[in-house]
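For reference, the chain that follows is the form predicted on its own, supplied as structure tokens.
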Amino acid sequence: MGNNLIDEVKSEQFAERMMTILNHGALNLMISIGYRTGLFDVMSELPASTSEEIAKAAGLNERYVREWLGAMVTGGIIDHYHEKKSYSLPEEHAVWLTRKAVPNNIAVTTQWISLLGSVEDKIVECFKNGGGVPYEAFKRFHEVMSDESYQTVIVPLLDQTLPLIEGIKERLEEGINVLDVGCGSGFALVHMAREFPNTRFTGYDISEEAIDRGTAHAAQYGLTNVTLIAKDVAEFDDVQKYDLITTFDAIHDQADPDRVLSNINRALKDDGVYLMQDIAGSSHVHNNMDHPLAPLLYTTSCMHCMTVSLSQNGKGLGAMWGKELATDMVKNAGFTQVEIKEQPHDPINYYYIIRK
């Protein structure tokens, strides 16, 4: 097509979103720097404080503090009055960005953009030749999904995720058999072992990393009804063993997601329930449109999910590989019933409910 051809509008448009888009982008990373740094927790605190007030009750360097408020003031989170030389965070910002604002606090989520920079040169790489970056590739993941975790599940999960599966708070105090597949560091098992102590807790974990970084929580509590394994999740071979079973945004990155799938199938008990917790979306790009997240998520699934699965040789699905999908799957897997349900604070997740 000629350039006599082009929509000079529409293309002057598309390059003022650009220049928006290179201003989130670097706003993202300054965001993520004031959660790890905790000037957001420390601002929230004060009055209209100076640069240099700021860096000490945060016990940070001024100087780097001074250009993280310019990044933060002309990006509109943080006001500036320059009378005074003093800063301050608005009460309504605090309450998206501080550590107090879980399950809201959108600034832990920022960390994620840094986190898939880290291995952009790899992506390149996997674009050019086929083939994953691994896990391990991915140097501040299992601290970063912690601190993800404990917004979309921990903290919820008690009050809200439960009383998803009619009947089942009152099952765990009287005692059951629970499994968490994928458990990552296993913060989900520790807060309901420490909920409900007649229940025994196991969780399977292919990252001898996350597992003892788990155990090591469940000890500091002195829990006995925890127990954590190091395991491929595509070997485990328990049967007829659990009353409830969780996996909490863990089937979409397995290598093979169909096997562990049915070891879901065969280990849960006929009465049984499968609460699966994934990733909001469907199968088809064309219905992912008013998706609220869907290009950060498309991201993430291209850079991590995805990626991590094929550098097993696995099926590569992805983050989105979406209900429809999933629901096929799961009943592929020897499942009969599917329900699905959404959380008015989750806007990333959905919560199958599956039984035989």
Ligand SMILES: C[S@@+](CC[C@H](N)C(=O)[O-])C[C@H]1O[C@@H](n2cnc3c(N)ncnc32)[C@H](O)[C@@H]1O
Second form
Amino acid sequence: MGNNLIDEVKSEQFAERMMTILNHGALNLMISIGYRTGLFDVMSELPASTSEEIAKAAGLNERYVREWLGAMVTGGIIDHYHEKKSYSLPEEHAVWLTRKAVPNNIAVTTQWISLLGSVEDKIVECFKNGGGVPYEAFKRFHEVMSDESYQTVIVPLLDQTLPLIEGIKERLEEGINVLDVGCGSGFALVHMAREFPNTRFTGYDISEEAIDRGTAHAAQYGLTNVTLIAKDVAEFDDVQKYDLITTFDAIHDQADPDRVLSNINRALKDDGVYLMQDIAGSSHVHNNMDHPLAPLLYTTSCMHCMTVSLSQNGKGLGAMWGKELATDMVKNAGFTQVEIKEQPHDPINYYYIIRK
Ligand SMILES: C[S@@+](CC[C@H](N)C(=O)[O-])C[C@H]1O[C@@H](n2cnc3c(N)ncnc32)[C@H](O)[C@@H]1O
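Follow the form predicted on its own with the form predicted together with this ligand, if you could.
Entire complex below, previous chain first.
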């Protein structure tokens, strides 16, 4: 069969799409740099300015800033007035790109692509030989994760997420025991601990680095009702101790998620509730065709969530384990009630309200 049998129009359209993919992939890297260097924040406060003025205001090297501006202008992100050699960030774009725009700052999420790219060589090896890339290989993981979860977990936590569980805010006000499993830098616990001083909050995470970040964060507020402990949650053996247990995107990348879910079941009091925030999607790829972020999530899964689990000879569920498998696994761990809720601000996660 020769090329004369292919649909030329379809083929041309695909080539054009590939060009768009190249440009968008490149822009993603530059947007991440714009976020990290503070260029979007600086530009959002400036009138139309030259590259020298922008570099000076940002405290950055002009030559790099000018090349970055080239990508931003030709990519349609920043406006350029060539006669005045000046550049401006439209307000309509700034509301999705600046620190002031949090929790709507999509530039935060662009950091994942660079972070994933940093382990590409190791992932290619895994494609050939199996195995996985361990958590420690992902430099800046906990920094980017807490940036991201500040928007998706912390900001909506008190007014949108907790109210998904009837009566829980009243119980938190009275004083209960809460555990966050795979708490990362513990920012969710610190946020709740400030709001509910009568409740005792515990967080477990395997990463000493994340626990240290969280402990320092809790100390900033002088909190005495938060305890963060470096611990492998496949091993914890608390019994009937907690009224509320939470996991925020922390089950699907576990080495042994079945055991972690059983441990959570055992640690929860009989009338307690388990809130599992985890990636939205179906376990079947054909059901994810209309998911607005499916390619991003499968990529993040392959190059982080799945591989970190496989690096420990784990199950390698991946971020797109999906609600069908998640529901089965939660029930196999001993829970009987699983309700799946969604929130309009968050196309990335489901909120599973789980009871014994
Ligand atoms: C995707 S991150 C989510 C972190 C945090 N919940 C958040 O929303 O920012 C998953 C977390 O699970 C932790 N983790 C992975 N395997 C673990 C294990 N076996 N025991 C304890 N923590 C683990 C990782 O260190 C990481 O902080």
